[in-house]
Amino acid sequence: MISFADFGYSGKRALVVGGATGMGAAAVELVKQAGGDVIVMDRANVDRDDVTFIQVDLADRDSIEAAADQVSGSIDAHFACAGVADGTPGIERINFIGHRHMIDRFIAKGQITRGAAIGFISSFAGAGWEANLPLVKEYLARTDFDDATKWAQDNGKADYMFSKLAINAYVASQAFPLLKQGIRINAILPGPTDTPLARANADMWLGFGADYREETGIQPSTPDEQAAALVFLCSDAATAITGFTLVTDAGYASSGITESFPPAAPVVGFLRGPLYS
């Protein structure tokens, strides 16, 4: 029976990969407030005495394995929050391949097991995963770190959008096999959110949907607003939800699909429709 306590993290241990800034840091704070014990992994240092910090470079296989091997005991909630923008060397590894490699390692070692949950931060940029499923499945079939990296680079898919297509398809495809092990997996697809990464790409990332926000009288999301949805999905209160990519964009995509906000229709249609041949 579900109770309100299931929204919390008392007695739980969470790992936040990419917890130094932005939505990842907000997830750390929310899990701490909810009573959880938190391990933070990031390339950037995290200087706080109420979490365990482990440095990791998701673009480097050896770094991922060394970081994972520093974690002993079980993980109840694994938050895959790290991500970078186009132009960053190793983007295909940092945004997806590295996260998957770490998750696979923890599952193989029996540290993510029955009752645990995995949550990704993806993007509506990957909303077209269904329209591109054959190609994305070809990529996901490359489960080895180096093989997947080579495929992405050789096929011109080492970019932000394709990494998000991969995350969304991965989450959907893993619902069944992971649930057989008692593990849930979900993702959020945030709209424009005021993070350091977004500010560094402000014209594109924070400019997106500005007309919609002006008409509805809202601002870009805050990191904690996005983290709240992610933390919920990995809580015991969300046990009926898995394999789900939750759009957390204040209704922009829905308004474009239905054309209740007509200016959103073309870009939403483009992102949801065929992108690759």
Ligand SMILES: NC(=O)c1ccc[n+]([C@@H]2O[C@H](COP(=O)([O-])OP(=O)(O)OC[C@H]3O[C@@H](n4cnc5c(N)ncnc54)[C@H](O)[C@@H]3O)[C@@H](O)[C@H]2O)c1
Given for the second form:
Amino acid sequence: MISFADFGYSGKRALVVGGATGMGAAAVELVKQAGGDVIVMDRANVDRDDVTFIQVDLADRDSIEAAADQVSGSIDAHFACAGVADGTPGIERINFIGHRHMIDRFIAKGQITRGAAIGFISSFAGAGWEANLPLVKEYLARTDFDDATKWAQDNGKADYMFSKLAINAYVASQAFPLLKQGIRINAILPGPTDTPLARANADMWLGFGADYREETGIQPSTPDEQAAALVFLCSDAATAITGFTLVTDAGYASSGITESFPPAAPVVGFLRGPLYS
Ligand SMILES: NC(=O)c1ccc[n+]([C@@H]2O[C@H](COP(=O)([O-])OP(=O)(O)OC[C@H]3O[C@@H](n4cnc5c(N)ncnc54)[C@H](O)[C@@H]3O)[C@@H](O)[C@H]2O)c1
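We have the form predicted alone; now please give the form predicted in complex with the named molecule.
Zooming out: every chain and molecule, the one shown earlier first.
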């Protein structure tokens, strides 16, 4: 039976991978407020004394395994938040392969187990995962860190959009096998969100959908607005939800699909469509 307490994290242990800044840091804050214990992993240092910090470089297999092995005991909520923009070497590993490798390791060791939930921060850039499923599945079939890295690099898919297509298809495809083990997995697909990463790529990231925000009188999301959806998905209150990619873009995609805001239709149609011949 669900009660309102199931929205909380009292007695739970969360791991936030990529929790130094932006939406990951906001997730750390919300889980702490909700009563949870938090371990933060990031390449960047985290200077707060109410969490356990473990350094990790998601582009590096040895670093991921060493970081994971510093965690003892079980993880109730695993937040995969770290990500980088195009132009960052190792993007295919940082955004997807590295997160998957760490999750696989925790599941294999029984640390992510029955009752646990996994939450990714993906992007609407990966909204075309259904239209591009055969190719993305070919990639997902490379479950080994090095094999997957080689496939992405050899096939010209070591980029932001493909990393987000992969996350979305991975989340959907893992609903069934993980639920057999009692584990849920979901993702949010944020619209423009005011974080250090978005500011560093402001023209493209924070310019996207500016006309929609102007007409609706809204601002880009704040990191905590996005983290709130993610923290909900990994709470027991979301027990009925798994394999789901939740578009958290303040309605931009829906308005483009339905053409209730016609200027959004072309870009939304492009992102949801077949991208590779
Ligand atoms: N900000 C947006 O508008 C927006 C929109 C859609 C999706 N996203 C996604 O949101 C996620 C979070 O990004 P954010 O906007 O909060 O930016 P951010 O830069 O504040 O957060 C990303 C975090 O990842 C960490 N990180 C980067 N490289 C790493 C590595 N090699 N190993 C370990 N940690 C590493 C950073 O140190 C940082 O703490 C990303 O996956 C991004 O693709 C962002």
